[in-house]
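First, one chain by itself: the form predicted on its own, in structure tokens.
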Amino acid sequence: MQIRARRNLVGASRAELAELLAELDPHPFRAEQVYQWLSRRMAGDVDEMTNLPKALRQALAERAVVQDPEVIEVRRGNDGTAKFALSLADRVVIEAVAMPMEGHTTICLSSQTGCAVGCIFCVTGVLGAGRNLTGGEIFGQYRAILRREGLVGAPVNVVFMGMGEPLLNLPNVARAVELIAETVSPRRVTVSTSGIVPGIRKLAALERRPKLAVSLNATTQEQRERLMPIAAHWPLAELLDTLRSFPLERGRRITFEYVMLAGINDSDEDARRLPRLLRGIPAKVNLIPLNPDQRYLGELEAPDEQRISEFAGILAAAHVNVTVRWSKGREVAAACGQLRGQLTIRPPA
């Protein structure tokens, strides 16, 4: 006799589920108390969701599971940053982080089990390409961290700024920022992209579009191309040219992050180019001190803090909207461009 593999809840959608439980209960309205049980209430197991005949827990327990990726590892750093090594069905491990900020906890998320795009200042890039992580497996990051540290109700944001390019997985991102919205306002959830000027144009069409921010990191495309070897693909004028038409609602921006690196993109011209290749994009610019790592980026630096305030204050000048944002939990490489969870596969049991 041939058994039935029990099928992972966690990341079903409201169709999926209702075509399940068709099987099990007459009552149409039991597909949406599950859906509530697994994106709004973090259930971690069918017997949780107690507003469900037993009977039907039962048989739906004999059909499915609820199972997030197991945290093996969590590395928890001196501001309270505390990173979180995942382990997939598969046993690659992913890492993700939860960053406590005032009033509220940001909870950085990965895309996928690598990444393609090799930007030479980012250890994932560095290490190269893995798979796309699918859109249960990304919510199961996200409810693994909430229950964990028990925020199941709490204010967070959630960026998806960690492991992978998540437009090169827009339809398994787009998923799980669908269900990660049942709790938070997509006002509270960014998608940062090295700038995939086709997954910029697929976000855009989105019913419900998360904030965007770019990693730009260059203020021409002969030095962006020489920082991330995707930039090739994408002439900037075009990806720039793709913001200008981005629909943004009222009173957002979109978010430009540039990594500074001492004698590379740091000078003055540059920060006098960065605000007229902003012209007419609503945009706020992030300054971010490279988080150097002498293994995998090599005598690549962040320049001093003299020579950021400088830079800073040029772009200021020019009524450029700018901060500088000095990472979080880089004593336990949980900062800007230090995961590198692909690393660690764990042995068969």
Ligand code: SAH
The other form holds:
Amino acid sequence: MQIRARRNLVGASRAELAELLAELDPHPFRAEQVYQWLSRRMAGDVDEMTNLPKALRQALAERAVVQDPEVIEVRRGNDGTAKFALSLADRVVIEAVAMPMEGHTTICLSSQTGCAVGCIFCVTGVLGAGRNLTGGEIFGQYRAILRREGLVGAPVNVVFMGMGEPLLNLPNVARAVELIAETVSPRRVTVSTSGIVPGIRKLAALERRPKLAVSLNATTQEQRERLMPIAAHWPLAELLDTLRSFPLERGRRITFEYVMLAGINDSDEDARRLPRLLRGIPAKVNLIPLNPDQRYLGELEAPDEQRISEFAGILAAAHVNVTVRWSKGREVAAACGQLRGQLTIRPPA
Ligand code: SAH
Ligand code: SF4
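For comparison with the form predicted on its own, provide the form predicted in complex with the named molecule.
Now the complete complex, all chains and molecules, led by this one.
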């Protein structure tokens, strides 16, 4: 008997499901039913799709599976933050995080298994490049967390702030966003980028456009290149110009993330330059005190609290909307820049 590889339905588009279902059932609405089971009700198996006739479920199960990345470890912090290690089909391990907030849970997803951008303050970047996740792996990561945490149907925000640079994997991230948007408004989905200019332009053209966050981290081209090698490719001036024409709905802003590094980008001068850079862009600034890691990030440190509040004070005095993001999940290494899935790769069975 010939065994045909069964395709994974997680991540399939409406059109792909329509093509598959057309071979099995004459009713065009079946594909939409399956799509809803996968993207709204987060069904874990074809058998759960109870409004499909039994014979169709059987035929579908012969050709297809519903398979999310497997959660192999969960670590929980005192503040409720949960960090998940998820194993992909090729046994590469990635990480994702769920953070309980007031009135919702924020889910932080990975878009790649490493990161080639190589920012010197980021563990994922220091460990280097990985591969792109497929749309199904990104969406499956999300489904796996919702199912495991009992969050199906609950209010969630989604941020692409885990491992990887989402705009270097835009087609797959866009597919995942499209699937997530079945249950979550794109206004509650944020894509964070290190500043990939062509990717930002493509994101701007998406029909269901998520919110944009940009990791700025520096106030001069020279300083930025030192911290984020990619900055040499996409200079600050070009990045800011692109952002000035990014389409925003009324009252919406672009978030600028600024990882604070003691003695490197935390001077009064930096604080005075920043508002000038952002002129003409509806912006809010998120100051993120560095999450240190002696093993991977060497001597880099966060400024002390007083320096951070003085820096924030200079921004506020210049009418910049600024918040300090004290990272959640530090004690389980689930905070920004601490995700490093590949180190926990399991040996083959
Ligand atoms: N690659 C994308 C998204 C993932 S990184 C990006 O760079 O935007 C998500 C955020 O974590 C970025 O804003 C980044 O600047 C921040 N970050 C990285 N390493 C960090 C660290 N060690 N401490 C605090 N924030 C960090
Ligand atoms: Fe990659 Fe973002 Fe980390 Fe930079 S901060 S290395 S872009 S994941």
